[in-house]
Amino acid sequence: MNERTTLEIIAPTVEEALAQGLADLGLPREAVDVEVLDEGSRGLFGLGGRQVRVRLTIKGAETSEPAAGQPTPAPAAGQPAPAPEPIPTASAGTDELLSISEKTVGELLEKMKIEAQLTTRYGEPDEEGQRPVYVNIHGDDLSILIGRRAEILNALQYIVNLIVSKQLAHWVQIVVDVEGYRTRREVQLRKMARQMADQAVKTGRRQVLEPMSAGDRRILHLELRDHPEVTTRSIGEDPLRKVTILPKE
């Protein structure tokens, strides 16, 4: 499909799949419809279990994909099959998307009476070939834009995504950062994940981390996803949900 309107997530529980999907889309729970495609199975004595599979669909988004299990309609006799539409990338509408994203962030900062400079660029393409837009805010004493556990920054990013996506009439992913905070935070989280994994292996005991946002928890899960000696789980309820690192038996 041309816009990212649906996302399927596989995870140990529905809650974890939902949290991961919302983090990937940068949306709150009320902005998506949730469909549990596979409720999974715990298996016998915890062995041979199957993870759950959940589909998230952005509310109000229309797709032309055929329903699951239905074949794509064939073209009428004598008519050539329509060529697939290209997936938008940095080369398609680059100036417009970057310009609109930067202008939207700038107008919001102006309404907040915050003076800052902006730099805008494309990130690496995801699995669908879509490239997120990164808008980095530069200036003096901008900690007010981050807030405790990046709550203010995440709220600003959510608003920007809504405004730009509505203006362009399709969903786009925009990452708003302040002086490279998100990049530094990710580096710190990945380092901490490795250190706590080493501690779990050394002591043979699980390590419970502090409560984190869904986005931060996702970074930890991904960093240790292929670790040979530990596994990770999210426990508790938001906003106090935590990542637990457990030694593999």
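Residue numbers count along the first chain shown, from 1. Note that the rigid core is defined as the largest set of C-alphas that superpose within 1.5 Å between two forms. Nothing here was measured: the structure is a model prediction, and the numbers come from that model. First, how it differs from the form predicted in complex with its partner chain.
- Once both forms are fitted on their core, a CA shift of 2 Å or more is seen for Q20 between these two forms.
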Second form
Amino acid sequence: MNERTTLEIIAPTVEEALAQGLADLGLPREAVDVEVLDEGSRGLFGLGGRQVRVRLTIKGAETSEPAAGQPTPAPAAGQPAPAPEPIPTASAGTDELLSISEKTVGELLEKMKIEAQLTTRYGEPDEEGQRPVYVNIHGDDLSILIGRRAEILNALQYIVNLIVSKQLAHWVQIVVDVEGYRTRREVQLRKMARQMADQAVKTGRRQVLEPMSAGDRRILHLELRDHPEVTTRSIGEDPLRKVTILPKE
Amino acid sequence: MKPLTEYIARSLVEHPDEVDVREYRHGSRVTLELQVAKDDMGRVIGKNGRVANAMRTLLRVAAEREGLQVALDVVEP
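Having seen the form predicted on its own, could you now give me the structure of the form predicted in complex with its partner chain?
The next block holds the full complex; its first chain is the one shown before.
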């Protein structure tokens, strides 16, 4: 279980990095510990300066698993200094994948006539060591971008993955989020998974959850994968496929 | 909505020059006809229409902002 309890942000200033990180996580300032990994440098005449790198750690996150407490590998270690941009963007866009991902989401939103700011970063590496790209969309009144059961957000994410993968000629994983919606949803789902598992154990009966997307179901299965007293299974067909939690014999 | 359709289609096909989008409007209903090269049809439709449906979802957001309804058809060249 790799609960995401730390987040690294690259931004022009510590304040901006912190603000972005909190927006991504959807948490207040008090909920995180802040560690400045790289204070950056101003560069000559404000050019060629290095951006700051900040690590946020969620306080009191349920990090009973030792794995979650391990420090995350610093992804930006050997990164070249970002090129100075004419318009200050909040993006960490220093490498090709991040900038193409950001550009693609930006183009789509512009053509949908939606005004928003974007931040991009790499996530924690998955089982195969691939780091997903996170593109977070910030702005006012963006609930129209989420939709029922995140239908719109998922459509946007799917199209972005197709376009960027096609452009780079290899498959990449890009997570598109709005104001940290997915992060908050994941926290909720994990909590719900544990509550329903308790219920299954207490009553000895199978618990059936509401229909969910593949991504949401995956979070539930992973959360309960190592649970000693229950197993999980998905039943039904999309879009009505749902997770069931069964007490072990 | 036409630029959105063109952008997505051109980004996904092998022959972007052959992408053509026509927009027809009847009152508040907009119909978009997307035409691509024959061997690109699958790329804009997707398995079980998944790509076309994702495009429809995004088009709906754009349309609703203008108080319109939108339909997308992928047509044979």
